[in-house]
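Presented below, as structure tokens, is a lone chain in the form predicted on its own.
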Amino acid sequence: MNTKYEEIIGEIQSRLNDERLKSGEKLPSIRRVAKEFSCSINTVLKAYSELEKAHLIYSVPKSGYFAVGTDKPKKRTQMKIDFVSAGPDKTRMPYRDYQHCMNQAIELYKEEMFQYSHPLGLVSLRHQLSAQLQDLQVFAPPERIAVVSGSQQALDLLISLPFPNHKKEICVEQPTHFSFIDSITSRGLKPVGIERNQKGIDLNYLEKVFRERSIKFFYTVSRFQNPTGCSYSNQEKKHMVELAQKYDVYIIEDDYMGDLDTRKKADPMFAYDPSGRVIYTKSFSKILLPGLRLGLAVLPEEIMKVFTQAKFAADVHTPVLTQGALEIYLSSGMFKAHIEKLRRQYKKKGTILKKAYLEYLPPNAAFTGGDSGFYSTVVLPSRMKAKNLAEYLKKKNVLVQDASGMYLPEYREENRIRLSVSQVDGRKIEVGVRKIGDGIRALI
């Protein structure tokens, strides 16, 4: 559970965001808040101090605390419910902790910042990542870990690199996230798509593709996939690895949401792969600070040389300062504490979302995922266009994503919307889903 101190900060931020607390307005007194949250006055003072440091409030001696004002009066508009933005919750990001880590990294790596570093990352960080990955059942020596500028960089490089199986085609789940679609289409490739939905994928069809096509690798997001929000069972993961080994196909397992998985016995595909057939990638964007652009790839030995060359050609190396700060953040235990908070928060939002789906969506609509609080899709009645529903809902101050652009052109479906509740106040999720359900009924 969140501490009282964190609850107070979250509540004041929420009131500022939805303008229950307006610019220049006085905040509740220290004693009043202490009584409301059943905590000590010192706890409230600590929370108000942090809000003041973040420049959200200011204090006036003998008068109290006030919301930070602006020179320009705010235009009164109805607050939008934004299911499109899929970044981490801004109110839960560890800005202050990471600032301390950045300052320490400057002191620790001040000499290294003025010279080139290893293309695959700081050796000390790679050792730390090797230890950290064990919590996710990924056991890999530091020598096989590459630090990259977001997992997307690793994926983009791997698309173009030659693989030991000397094959050329790529198999990819449909739908999948925009950035991977862009990487493929920008190179003029025509990959093989395979449908993924709430039931998983057709493993018999996957075997047929592996057997009959020259598949270089199969790209999959094994947990909380974007956009469906679905995860594979351990049995499905094991079966896919066995197929890859049988037909000489590599798997790129993009596990950038794996840290949010609360299922203790859920393993990545990498755990079922003693042969080096699974390439494991992970990002810190969705769980830490997206602007840092930090990720990793665990690579088989036979690909290390060509990947190192490609990484060097792309950007020489990922910035030393951000690498050093991540190493300190991991080794200090801050990351582990941060993840525990995020898991609870997003799981709670996911529970609210799924309950709202069951209550407000019409019978001829279906939904996928939602468990992580990050991604989910709503499958609309077959003749309804997601684009039309998105435009209709925008007028009702609800923003949703038309998911048609998350398909390769030849596999496109136009009756799906994607939702993310990662940045939506939990109290607004039900309101937004009710409006979505009403919108579907209105457009049928």
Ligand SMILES: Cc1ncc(COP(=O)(O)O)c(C=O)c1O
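Throughout, rigid core stands for the largest set of C-alpha atoms superposing within 1.5 Å between the two forms. Nothing here was measured: the structure is a model prediction, and the numbers come from that model. Positions refer to the first chain, counted from 1. Compared with the form predicted together with the named molecule:
Remark: with the core as the superposition reference, the CA shift of residue 44 between these two forms reaches 2 Å or more. Relative to the superposed rigid core, the position of the CA of residue 19 differs between these two forms by 2 Å or more. The rigid-core alignment places the CA of residue 9 2 Å or more apart between these two forms.
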Given for the second form:
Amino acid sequence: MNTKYEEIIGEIQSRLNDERLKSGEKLPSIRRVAKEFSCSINTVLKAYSELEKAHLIYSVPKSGYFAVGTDKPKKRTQMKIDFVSAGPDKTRMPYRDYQHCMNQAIELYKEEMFQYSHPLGLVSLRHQLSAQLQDLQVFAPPERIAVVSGSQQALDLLISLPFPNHKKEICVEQPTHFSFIDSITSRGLKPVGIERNQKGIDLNYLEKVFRERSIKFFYTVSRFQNPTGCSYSNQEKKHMVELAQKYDVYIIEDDYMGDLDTRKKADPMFAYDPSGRVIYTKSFSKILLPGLRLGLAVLPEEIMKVFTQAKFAADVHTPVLTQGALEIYLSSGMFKAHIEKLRRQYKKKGTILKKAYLEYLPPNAAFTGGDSGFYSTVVLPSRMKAKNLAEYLKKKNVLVQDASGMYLPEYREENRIRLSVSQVDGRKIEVGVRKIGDGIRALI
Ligand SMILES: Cc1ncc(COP(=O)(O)O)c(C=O)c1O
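Let me have the form predicted together with the named molecule next, following on from the form predicted on its own.
Once more the chain from above appears, this time first in line as the rest of the complex follows.
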């Protein structure tokens, strides 16, 4: 499918959503759009015809295309600026391409798509993943790759598995991805926390923890961390891997958004020790379609057997049809083209966000991250509670997340909010951040 076609549809939808194109207003001419998107007139006609079928626009012979609108006043909820939702930008999700790949997978593999399958995933997909991971500097044979039902499943399973180092404790960054905290605390475990902020992590303290505690693994999100949005430098990553080797600790590197990194020289931790010391997990939720629940883990040979048993016990295997479609999506080159587009689009959002932070946040507030076009946090003045600011902003139609739930109880900070800009249109990012800045000034 033509990717320009999708881009045009996405762009018009986004203009309709944020009312840059109002009801009855004329759309840009076919010729102009073809020039703007460097594509053929036919592609624009096809995109406009699709929008017409969806009743979003209508055509007037010899006049052009016009936006359909409702005369009803918009509900207030539609005006909300939502910095809480953290799924991918809905206008950029390639669900039509994926639908095509699902159909292709059925054509190609027939009943195999509906049979029981291998707990670690389709062999042909694992081969494709092994090749595709090389673009991320992850060199692993298909036999060490497990396809999982979202990377969360791999993280959840790894918590309970016995590791070759026979150690029991888990070390996590503070704050961290709240689903991982849920996975640990739901098992009654008490992990060791280590603070992570804009400056990184205290490597001396990490060494002390590795040396003095019985750490089975250190869970880290090496780039675009959730919630801080921060990434480690190559030097920091290398140092942490060396510490893990020295003290016989495993690292679980959650690289859920590695594909969106535009820094060509940024390595994953896995690249510094591909032997299995670093367990690498990757998600397709932020870059593809989160509802598919597709992810992978690159595991050490020593735990392949127990992991396979645990995966089988959890859900037998990840649904086969979505795996077959992913294989086709990867092998056809659609994935690469999609990622290249996404990188540009999300980077643009990140740039707008950081500019807005610098312009509108008061001097007694600070921000972390923001590069990925997904997560970042705002550190509020120390006496201000994130909960109160979130409530105040809700009344102003700006939704932000109180980040206190992203900490273990004993490390909790109550003056951080998390913002995700993935589903917020560029223009609204600025408006929203201005309101956040005003809110902080009003509540202090
Ligand atoms: C740090 C982190 N890892 C992984 C994921 C994605 O998990 P999954 O692949 O299970 O959807 C998320 C989603 O928000 C996340 O924040």
